[in-house]
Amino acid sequence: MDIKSLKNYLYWLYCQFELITCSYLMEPWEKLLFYTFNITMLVMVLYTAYIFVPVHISTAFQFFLHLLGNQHENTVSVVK
């Protein structure tokens, strides 16, 4: 794939995603609160994913873990 088609299958995208958010009707001022509010959200939600869903998932982990009657590494046990 050569650089001229990347940038047109690029160009083309945007277009679609002009048209779908109809955000082709808006002025400029508007498109970029819209697309700045847009990014922001995205953003936010990257990060809160990158921050909570391992944090989950190891839970859950544990949690079944657990269910299947592992023991946790760091229990003392009690030798006589």
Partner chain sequence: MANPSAVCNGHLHHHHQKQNNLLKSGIYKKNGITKGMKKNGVSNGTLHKKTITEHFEQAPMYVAVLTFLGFGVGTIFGYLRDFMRAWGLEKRNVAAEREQQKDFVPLYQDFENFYTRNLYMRIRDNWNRPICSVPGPQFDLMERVTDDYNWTFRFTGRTIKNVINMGSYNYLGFAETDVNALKTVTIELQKYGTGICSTRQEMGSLDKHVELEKLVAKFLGVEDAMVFGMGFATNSMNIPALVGKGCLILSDELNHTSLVLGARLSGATIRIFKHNNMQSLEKLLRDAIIYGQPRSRRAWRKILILVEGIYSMEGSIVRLPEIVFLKKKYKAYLYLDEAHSIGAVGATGRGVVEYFGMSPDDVDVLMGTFTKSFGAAGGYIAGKKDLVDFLRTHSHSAVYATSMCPPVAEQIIRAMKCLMGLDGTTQGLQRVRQLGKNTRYFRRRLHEMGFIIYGNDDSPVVPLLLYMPGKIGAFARRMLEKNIGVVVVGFPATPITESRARFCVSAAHTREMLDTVLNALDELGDFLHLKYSRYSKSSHPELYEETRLELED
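Residue numbers count along the first chain shown, from 1. Rigid core here is just the name for the largest C-alpha set that superposes within 1.5 Å across the two forms. In this text the structure is predicted, and so the values were computed from the model without any measurement. First, how it differs from the form predicted in complex with its partner chain.
In a rigid-core overlay of the protein, Tyr11 has its C-alpha displaced by at least 2 Å between these two forms.
Could the form predicted in complex with its partner chain be shown next, to go alongside the form predicted on its own?
Shown below: the chain alone.
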């Protein structure tokens, strides 16, 4: 897939998003509000994921290590 068709595809996806969420019909300031809100939410979700997911993953990893019965080593506490 070359760049041009990828670009077209992305544009098409963007249009779909606009059509489905009705933002296609909005006035510019409403669109701004809608996108600000959406992007803020998205960024917050990503940031939260960035902060918490590694911690959770390593905790889960530890937990499974314990379950498998190899507690002989000193338990490494993950601090972040």
